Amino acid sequence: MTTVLAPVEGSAVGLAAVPDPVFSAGLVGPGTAIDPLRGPGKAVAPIDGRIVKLHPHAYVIVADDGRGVLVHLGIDTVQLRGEGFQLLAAEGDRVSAGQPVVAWDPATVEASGRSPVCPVVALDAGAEEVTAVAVGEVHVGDELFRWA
């Protein structure tokens, strides 16, 4: 079992509430989203592993057992071309759960007309493998979901 931790602080919401049909339909994979607090903060690693993909607005960490978790900081934030995001780690880095990966400001994302909601997705997992744990308010490092 893999325990996936909240990478940002805010309110846990189901993926169905994400304003993007690819995430809301679960096409990327199962998981949970977080409506983040508005204000500068750091997005952290939700699991121990290696950063295999790192963009200013999104990152994937793969654990030693091969399970990958995607953290996407806001919706359509790729269009910001990195503006408002600061990388705190590098692709290929080994990270521990809770280690900062990206600094960002959800209020800036929202001010650009985009949703700051953050999908956290278990890649290559079946819906039956993921159990949401968090309800309502979550803090960085709180248990978000379990991956059987």
Second form
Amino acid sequence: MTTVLAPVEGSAVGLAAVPDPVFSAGLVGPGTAIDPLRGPGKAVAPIDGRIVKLHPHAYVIVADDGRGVLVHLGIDTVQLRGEGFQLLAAEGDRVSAGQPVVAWDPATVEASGRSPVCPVVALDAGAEEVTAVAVGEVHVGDELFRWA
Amino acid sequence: MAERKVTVMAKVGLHARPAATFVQAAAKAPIDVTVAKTKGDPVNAKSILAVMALDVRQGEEIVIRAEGEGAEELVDELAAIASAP
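Switch from the form predicted alone to the form predicted in complex with its partner chain and print that structure.
After this comes the whole thing, all chains and molecules, with the earlier chain placed first.
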């Protein structure tokens, strides 16, 4: 079992609330989404593992057992080309759950006309494998969901 | 063995929507299918993690291979998704 932690502070709203059908229809995988607290913050690793992909707006951490979790910081944020995001780790780094990966400000993303909502997705997981999904207020490092 | 080489045309590369659509289509098929960068090792085309980690950018060529019943149709479908702008 993998316990996935909240990478950002805010309100857990579920993937259905994400304004991008790729996430809201579960095409990327099951999980949830966090409507983040506006203001400067640090997005952290949701699990222990290695950063296999690190973009300013998104990252994937893969655990030693091969399970990967995607954290996407806002929607359509690839278009910002890294502006407003600061990398605090490097691709290939080993990180512990809770370790900062990217500094950003959801308010800046929102000001650009994009949704700052953050999908947190269990990659290649079946929908039934994700349980105990948090709803409502979450702090960085709180348990967000379990991956059986 | 059915094989197609295509250039990824989506601005975001084989990420986000194109990656999800590609993997979704691959996962529906009952046969094995892989995707690789030219000269790279093939990865499971049914795994969103593997496809994301492959990190295909716009303008890069990929090779899609499948074997078994319906392989030709499957690689055609995946090639069409990957090469869509």
